[in-house]
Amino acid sequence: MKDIKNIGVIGAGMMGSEIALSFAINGYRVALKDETLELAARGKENLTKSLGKHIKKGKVTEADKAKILDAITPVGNYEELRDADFVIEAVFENLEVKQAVWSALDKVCPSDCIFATNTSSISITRLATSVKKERLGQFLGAHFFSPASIMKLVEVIPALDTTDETVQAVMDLMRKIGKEPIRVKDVVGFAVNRIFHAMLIEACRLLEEEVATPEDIDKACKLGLGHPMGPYALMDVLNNKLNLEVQEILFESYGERFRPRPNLKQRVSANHLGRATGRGWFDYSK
């Protein structure tokens, strides 16, 4: 396979922009696309805070900041990805939305461009049906974790027709940007989310049964299990609507063990989605 130099990222929300930053920090040119150029530009602007954390930790210098941001180009249409070597999609966790993205990319990207989806729960093989059969060997999953520019793990998930050459190329690419990739079978939820959401669902049960408060459950996981962040704080960072959507997909595939809890549904109905709305399991309005 040819060297991967030009990166395309579809979706300039928190996950997509952080993935773009992961590549830019490591010297890659990145086209960051959203529905409009304005949304893509806003996604880039939001990276200033993330870059500040990298500078504080000594991973990059203040002098590197402008160069890194210059490597990310906001774009508003698919045509500007016609020279991409690798494109990763990080849009809403919705099958139809993702299929539309891949169908559009399939029409403009080079025939040897590798396609990767950052889906956290949808079958990679099912998403691969969005592209023409000649590209099926170059379609796979590359599931980053939030915040993507900091978290080391990436699940690399081959679809049914993905070639070993493509898998190896993506594993190598992930290592070049400082990640630790693991190869995971194409099952709904892959590896990490099945473990993670089983834990979240049980944390919600503990609250329903009044076993402990969200604050104390978080403290228990941090001090008793060594987790850097408790389940309730983490749900608020990730967005409770997304948490519910993933659990509904897992429930559809695996049944009762992944049934979303009523208290999570209630939070979403009340628009208590987390930090993004100022209130989730905790109140951030102050």
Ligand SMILES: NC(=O)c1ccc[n+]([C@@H]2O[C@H](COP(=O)([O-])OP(=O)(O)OC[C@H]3O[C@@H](n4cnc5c(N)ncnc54)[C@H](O)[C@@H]3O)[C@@H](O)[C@H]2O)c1
Second form
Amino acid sequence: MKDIKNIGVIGAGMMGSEIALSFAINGYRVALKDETLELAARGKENLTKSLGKHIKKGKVTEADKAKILDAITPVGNYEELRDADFVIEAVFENLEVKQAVWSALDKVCPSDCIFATNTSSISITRLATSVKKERLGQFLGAHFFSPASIMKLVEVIPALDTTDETVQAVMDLMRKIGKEPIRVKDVVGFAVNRIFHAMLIEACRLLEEEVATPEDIDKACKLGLGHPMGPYALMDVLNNKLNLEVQEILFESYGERFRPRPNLKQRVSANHLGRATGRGWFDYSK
Ligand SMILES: NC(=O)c1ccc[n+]([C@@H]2O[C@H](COP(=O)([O-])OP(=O)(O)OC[C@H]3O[C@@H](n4cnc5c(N)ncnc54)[C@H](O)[C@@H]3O)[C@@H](O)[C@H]2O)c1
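Starting from the form predicted on its own above, please write out the structure of the form predicted together with this ligand.
Below is the entire complex, every chain and molecule, led by the chain shown above.
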């Protein structure tokens, strides 16, 4: 397989821009595309704060900052991806939007370019049908975690027809940008979200049964299990509406064990979505 040098990232939102940063920090040139050039440029601008955190931690020097940012070129049209060796898509979590992006990329990218989607919940095999059959072997999932420039894990998910050579090339590429990839089957929720939401649902049950308060359940996970953050604080950071949506998808596939709890539904009905709305399981208004 050819050397991967030029990276394309589609979607300059929270995940896409941070994924672009992960590549740029490690010496790759990245074309960062959004629906418009302005949105792509805004995605790049938003990285200054994140880059500051890397500098503070000593992972990147102040002197490298300009070079890293220079390596990311915001682009507004697909033509600019014609030299890409690897493209990762992180646009809205919507099948039609993603299918349109992949079919446009399929027309301009070189035939040996690898395609990876960062989808959290759509079947990789289903998304792969957006590209011509000659490229099916080079299409897979690469699921990053937020904030993507900091979190080490990437779930690498082959679709039905992905070749082992492609999986290996992407696992190697992830290691080159400092990630720890794991190979996971194309099942709903992949591996991490299944473990994570099973835990969140159980945390909601503990509260319903009045076993302990949200504060104490968070304390239990931090001090008893070594988690950096408890489930209630984490749900509030992530947004309870999103938590409920993911659990509904898992429930549809796996049944009872992922049935979202009534107390989570009630938080969402009350618009207590978390930090974003000033109140979730905890109150952030003060
Ligand atoms: N947020 C998370 O913690 C997380 C974690 C892992 C994976 N994901 C997945 O990553 C993807 C992106 O999530 P996000 O949180 O960054 O969303 P986001 O809303 O922050 O960003 C999405 C970006 O895609 C752009 N976009 C939409 N349609 C486009 C198109 N046709 N062409 C180019 N750009 C387009 C939007 O303008 C926006 O900038 C989703 O598939 C999501 O499921 C999210």
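No experiment lies behind these values; they were computed from the predicted model shown. Residue numbers count along the first chain shown, from 1. Only the largest set of C-alpha atoms that superpose within 1.5 Å between the two forms is called the rigid core.
*Asks:* At which of Asp112, Asp186, Leu136, Asn26 does the chain hinge as its rigid parts turn between the two forms?
*Replies:* Considering the domain motion between the two forms, the hinge residue is Asp186.
*Asks:* How much does the smaller rigid part turn between the two forms, counted in whole degrees?
*Replies:* Domain rotation angle between the two forms: 14 degrees.
*Asks:* How much does the C-alpha of Leu225 shift between the two forms, in angstrom, given a rigid core superposition?
*Replies:* Core-aligned C-alpha shift comes out at 3.4 Å.
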